[in-house]
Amino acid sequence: MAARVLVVDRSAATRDAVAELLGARAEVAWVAPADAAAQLRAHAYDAILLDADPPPTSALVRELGATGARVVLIAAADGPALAHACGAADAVARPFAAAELVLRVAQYAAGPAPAAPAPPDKRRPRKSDVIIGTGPWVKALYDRIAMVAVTDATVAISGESGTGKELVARTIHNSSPRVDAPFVVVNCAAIPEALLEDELFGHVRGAFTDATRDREGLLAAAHTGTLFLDEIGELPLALQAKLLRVLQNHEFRRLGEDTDRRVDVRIITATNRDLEQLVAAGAFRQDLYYRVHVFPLHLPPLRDRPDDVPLLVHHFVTKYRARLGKPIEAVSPAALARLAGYAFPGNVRELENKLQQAMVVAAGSIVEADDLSLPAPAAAHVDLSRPFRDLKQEAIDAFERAYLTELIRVHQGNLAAAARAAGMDRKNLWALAVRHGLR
């Protein structure tokens, strides 16, 4: 069923742009801000796209969200921080990208048609998978996803462990014409080399001693869908040649079989290693490298995007408090500052793990700094080629932005209450928030 989306904006042209990009995925209506309340009393919607110029109040967002619709702000680059501060579920930037609209808006259909449960190894896409971040890197990533999702081009995702490579692969699959077909994940580093060929290609009865029946491999399970090869740099050379044949001819052969099989599959790969170095060392086939590296995407480590930490913390608190059965409402400014100041070598996955631990330990409704199980701060690398004043200001700016984002969120946009809690003059707090783009 198509999602029902209401665009609350001064211009009806916004509705037209959204409707064109979402196509049959959504039924898009428009209303001027002054008439939004009346429209919501008369009709039900799954998602509301709310213009964030001027910034909406927390009260307005709560009023719109009380209808059960997901409120998504239409904002500039600071949209996620603004959504975080006023209580909106998400934000989307102008100019719109089809992939971003689909993932943040159109997936929230009220009544999707029931489907038979997929086998566990087919790993159906989860509707909760949304890339969380702020700043130009997220917009650029969504723009590139929008370019490639509608094609069958092979995508190569690179980035450190824990940066969300599988999430990006799922986003591409969810935004592609193959969305209703299987999404199959193969971790090339987690399966022993002796078993990996059988896992991928399958076998026929009698192919080896324990082969008592025919077995379909994960490649066949992904037919008409997407095969995600995680850590492809760990793929043995013998299997690299077989994968190359799949990419070139769309054919493969099960172990012990005499005939080829055709397969219609889109392949996405990911690695935290430098494939060019592996090619130079003879550990990765150059011809396969060119086949998989058609459309590269790179994910930055969390330490290079500290402004995303408050958004991720809010997301994980909301995600896990019900599962853990704990009434956690927020993370204290001191705890948030400590999280923002940690390098997280394990990236987003490590942040998620550490925050879950802290939520379990927390005695009250607020996660405090002492609840965090973080190692002692390591000596940071100092770029001595840059002036002391510049480096100091960067550290101050990162702390101030993280502190203000969480402070304003906890107090639901009430600057007077936030200023009292921070021991600051309200005008000074407002000026600081404006300077950091929190509006």
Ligand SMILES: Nc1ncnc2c1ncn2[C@@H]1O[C@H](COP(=O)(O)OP(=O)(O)O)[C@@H](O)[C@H]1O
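Numbering follows the first chain given and starts at 1. Rigid core: the largest C-alpha set superposing within 1.5 Å between the two forms. Because the structure is a prediction, the values reported are computed rather than measured. What changes on going to the form predicted in complex with the named molecule:
- Taking 2 Å as the criterion, V313 does not count as shifted between the two forms: its C-alpha moves by less than this amount when the rigid core is aligned.
- Core-aligned CA deviation for E63 between the two forms: 2 Å or greater.
- Core-superposed comparison between the two forms: CA of G87 displaced by 2 Å or more.
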Contents of the next structure:
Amino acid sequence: MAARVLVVDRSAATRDAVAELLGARAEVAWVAPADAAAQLRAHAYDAILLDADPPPTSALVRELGATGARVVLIAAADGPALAHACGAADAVARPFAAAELVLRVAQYAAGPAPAAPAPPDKRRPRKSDVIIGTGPWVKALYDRIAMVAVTDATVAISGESGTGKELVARTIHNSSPRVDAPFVVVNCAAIPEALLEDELFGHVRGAFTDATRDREGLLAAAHTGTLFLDEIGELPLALQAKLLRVLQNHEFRRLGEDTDRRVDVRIITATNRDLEQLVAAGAFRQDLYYRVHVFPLHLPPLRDRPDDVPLLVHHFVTKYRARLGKPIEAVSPAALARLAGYAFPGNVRELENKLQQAMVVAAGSIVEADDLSLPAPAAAHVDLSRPFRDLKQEAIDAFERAYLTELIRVHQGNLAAAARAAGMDRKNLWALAVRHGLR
Ligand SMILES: Nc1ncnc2c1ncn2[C@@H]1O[C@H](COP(=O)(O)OP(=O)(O)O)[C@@H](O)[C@H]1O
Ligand SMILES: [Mg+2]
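Can I have the other form now, the form predicted in complex with the named molecule, not the form predicted on its own?
Let us now look at the entire complex, which starts with that chain.
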């Protein structure tokens, strides 16, 4: 069955480009952004390709996704980060590549879009939600998850982007007595400050000019369930005070209302920032920090647990071969070696993406090293008389320097834009640039 794809873009020519690349795999329709809502009332689509210039709001993405379609951004650069930020399922780069379009879009004709059968927040545990890993860290993680899941304690998950924070949060919810109630995700960094209060706490009719009716808010939507506050470090101070009240008294107020409401939610937070540093800088309330840090969980970056790479590779091959309908059996030893030699700044998310792409381009039943869009390791002379640690540090330094030089060049010295594109904290990027003498 051909996938039904809707292109939402200012230019109708985009439709033709997409249709040509997808061929018989998809029926492609086009609509200008302003008419998207009307079009969606009249027709159902498996996937929506949404132009990300300007970046869409998470409200819009949610609205489009609510039709059951998989929402995929069209982005020039920075696609995955942008998609993650606004809640889209995925992103494709422009100019388009046929393989990527098939992977991100056309494969969804085979089954209903992930969001279709039930709202994602009510999702039951799925097999693919399993946390893969080996060694003491996963065992300890599972132990701690089991320990905390049965309680209502607030959990604070830290770790770099792509290390599995959301996966762990879901696992806790799914192993908790709240499993049949909603799991609601709020990305504090993705929602503009002015809208976040309304998103979280809701409002009553008349609270502001456009408030023509009451709005529940995501906190209330998570009642009896779990609220996952992603990127908690980005929560504005005014909202930190409101959140503190929720944690202390289980109370909050909607915008424009003068009575308190009670709510029963379990809160899980995540951050890739150093909250203690934010507290020291006055950007994060100390009292909230203590309330949030009742039960911390830290997820190590993938480069610190190289033994997990083969297991994750196997896991993702199994996961995507069915979706892609390709009889891929394995990853060649050379490809595995290439994966093992890469530092994965985007952690497991990046490994998953790279592998998915490689599976699309693989010609036979084995993913070869050349199918991977990873830099081939320099055929460097290895000086075995020197300690491994030193050599590794030199390689990392060289990578960081090369990466930063290129990143800063591409963004013409605009550190904010560079940090966003790299998925790094601006301060960390700055510190790293200074360390490498790149000012
Ligand atoms: N240990 C793991 N085992 C299996 N999949 C993982 C693991 N860690 C991360 N993933 C997958 O990697 C992707 C990114 O994980 P996510 O939880 O969104 O990371 P974060 O919230 O830390 O940015 C998801 O598809 C997730 O399922
Ligand atoms: Mg995340």
